[in-house]
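Next up: just one chain, as structure tokens, the form predicted alone.
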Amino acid sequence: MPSTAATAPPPPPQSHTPLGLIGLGVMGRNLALNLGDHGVPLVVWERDPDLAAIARAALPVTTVWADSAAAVARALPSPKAVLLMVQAGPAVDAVIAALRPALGPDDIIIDGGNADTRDTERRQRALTAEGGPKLIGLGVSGGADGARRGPALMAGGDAAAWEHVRPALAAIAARTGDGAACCALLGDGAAGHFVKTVHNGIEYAVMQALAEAYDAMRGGLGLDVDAIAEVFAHWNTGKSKGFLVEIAAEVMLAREPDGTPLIDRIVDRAGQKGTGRWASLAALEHGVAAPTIVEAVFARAVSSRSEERRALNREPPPGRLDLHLDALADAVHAATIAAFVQGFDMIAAAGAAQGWHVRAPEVARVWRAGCILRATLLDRLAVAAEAVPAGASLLQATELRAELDTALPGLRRTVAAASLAGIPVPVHGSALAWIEGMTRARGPANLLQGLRDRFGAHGFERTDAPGTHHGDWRRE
């Protein structure tokens, strides 16, 4: 009698070089998966015992299983590469130590975790001091599901490094609707991990303008959370469409066993891995006005003080907010915009500062598809970038620019509305602020110029004439 079992389709044809694999939890499993489905041979270790067995499992029967790190390399034909999806820090030293002895100059290491863009510069400083092999810098986005069906990968190191490991990362990146893949070497040194970082900083200031946007609309419209999931979808029909925006509203609609809205168990108390914290040091470090992304890592360290919040809770609770939805659906998109904007303006400065060449438009392009913060927008910033000159603020843009201003009265409305009913909105009254100064001829800082003359003689600058100088502080 014939078996009925189902039959495993036939392996795809190996069409690329093959490809060291280390670190078999979620993400790395997912993209080793991911290469597998198109063709890269893949010669594999996993320290962990229980990951290595979900892995085996999983992989396909032609993968190749080292016992460590050292042995991955040998096994792999010169040029040899291999890819470390290791927790971010010491132990990425550490597999780079282990693999060094069996690694030459024409060898290549990609890191693709979450890593602190000074840890990368070191580390391919060091290698390349001792002539070893080159250090690709992936910045890998779009979660578990992306490493699986497509993720935005973003390269920073040497350029002939990156052209031999290419065809295999593009073959797995995500396609835009225009089938180009979202994958490029974005520029030098640790480019690609910056870029990352700064993507994920964006990523905290969205997350945190939509869950003030659902405060505002829980709190202080009294909307239940179908109604609010309503206008998360409808908002995601328009300008404002994205992963994100979606995804809110999929979060509004999941229900308990009892039917209890699975939002309103979850603790109100967010934490961060630490590339929020690396863009907002990063913003200070090169001297970017970046006050939306700080301010949504400042309000998950309000968050988590939860017992603190618990024993200062005032009474009554916060008013009733006299605000239409449209002007809210302004004030997000405004919002968005304002952390893009000032992302970009990052990224401009640290790779002028570091020499990295990084492009703008190519970075808007990776985004569009795979990451978190794939949105209709990245298209409209790809275009931005186009137009404005290397380094200068998109803002100067002038569709942008009139994008913005349409939805800057709702932003201005929702701020005050939510100031006044007692609803904190820290991203949005940071993305207001920000607009606001960044688009006026002349602000405050020549009382400030005023006062550190006063008290230090630091000097300052006049409208009339060139060079320092000094007030007459004195008083008759």
The other form holds:
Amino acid sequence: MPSTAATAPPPPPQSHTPLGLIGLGVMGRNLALNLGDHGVPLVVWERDPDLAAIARAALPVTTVWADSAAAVARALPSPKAVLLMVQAGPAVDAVIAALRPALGPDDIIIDGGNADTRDTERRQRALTAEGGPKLIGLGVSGGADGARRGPALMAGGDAAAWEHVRPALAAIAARTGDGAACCALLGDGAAGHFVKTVHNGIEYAVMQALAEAYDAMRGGLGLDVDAIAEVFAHWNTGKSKGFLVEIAAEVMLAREPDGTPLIDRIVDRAGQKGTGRWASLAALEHGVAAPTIVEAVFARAVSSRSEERRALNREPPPGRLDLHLDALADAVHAATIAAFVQGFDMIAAAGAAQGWHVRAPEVARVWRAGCILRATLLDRLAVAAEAVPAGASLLQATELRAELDTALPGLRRTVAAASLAGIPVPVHGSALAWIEGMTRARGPANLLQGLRDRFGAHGFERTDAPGTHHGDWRRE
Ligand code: 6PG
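Mind sharing the form predicted together with 6-phosphogluconic acid (6PG)? What's above is the form predicted alone.
Next comes the full complex, and the chain you just saw is listed first.
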């Protein structure tokens, strides 16, 4: 006889207040399906008739369809909350302008696109100045699968407005093994969109590190794609376990119908939608050393010049690599840690400059599941972020520092061996230089100061006396 527990009906989904959703492209449609599964009543609108038709066929019949942005807002009970899943840029301004007359100061717009942080700040300022609705900038990560099954959601903005929409968004977010929803208000203002920008910058760096490892294994060590898939799969059982390592193995194994590895038919030119560039610009703007992130953007730029690269091709090609796979594994791990620590430095610096009050441990926790960067390393980064004073480098956390120090010899060997073999490893090289620079008490900037004072009387500080000093640079 079945037990009582087995026959008990499943608990009804938590009842939620209705949400407006504008934009039913791939991401919007999948979020809508996810919201529907969790009992969030939806009022939706999509401007493009083809996308609207696809969505109509997919969404539950209970979905309410509006015929304009303003009609979405009018159909909602107060306080009204509307999630925008439209292309970042002018389209967001246009939809906000269309919604504006139907929304008051207690209402909420959530921009779920990959918005430029500066646009989000501008929109928040404008809406506040005119007594309009609150704008929450929401970073959404995980691609279409994540949107459908559980994305990581990184919010920034007004705390009371967030509390109103949090239950519905937490219900659809990814969950970690311990059951925590990867969905949080990470700070004020545009903090959520900034954290997503940094997430993408780190994503560029980790992907480039994996591409450099692939290059080293394929050309330098002469491994075939099956062997490289095995290496990536093996890395995914240890300290580097994470989504990008996992799918790197999958990409190696994909085959054309004739058996050719798909990777050999993919042009070696990387595209980019701009978030890596924004992250790099933000690092420069805030004076944060994030060379591993920036170098990954440069590597994509070099990749894009494929015709010139062909014309400039050097013969003979790169030589054999004298390197053990364990060293390469450590190199990728150290470069990954470097990229994350640099990203957290950026978040701390930008957060302090903009007054966003970003909670760094919460950022690491939100990245533990659902997002592209999900990896077991995030658990250790969350511990590190709790351990160090706010704004300090995560390298100050004892356990993370030890993890990096263990991997450092492998990174040194990899960069040295790859350089001798003529295999470019820009992300690994920049990570190594950054780690060495950050972990030595005295560097060579004393010469920079001497030179600046010698030619421009810019002054320098002395090791043995306070204040600003000049050298007596005159020569007889
Ligand atoms: C995610 C991804 C996603 C995408 C970016 C970057 O978190 O789901 O970061 O946002 O990868 O659009 O794309 P590009 O590589 O084209 O810049």
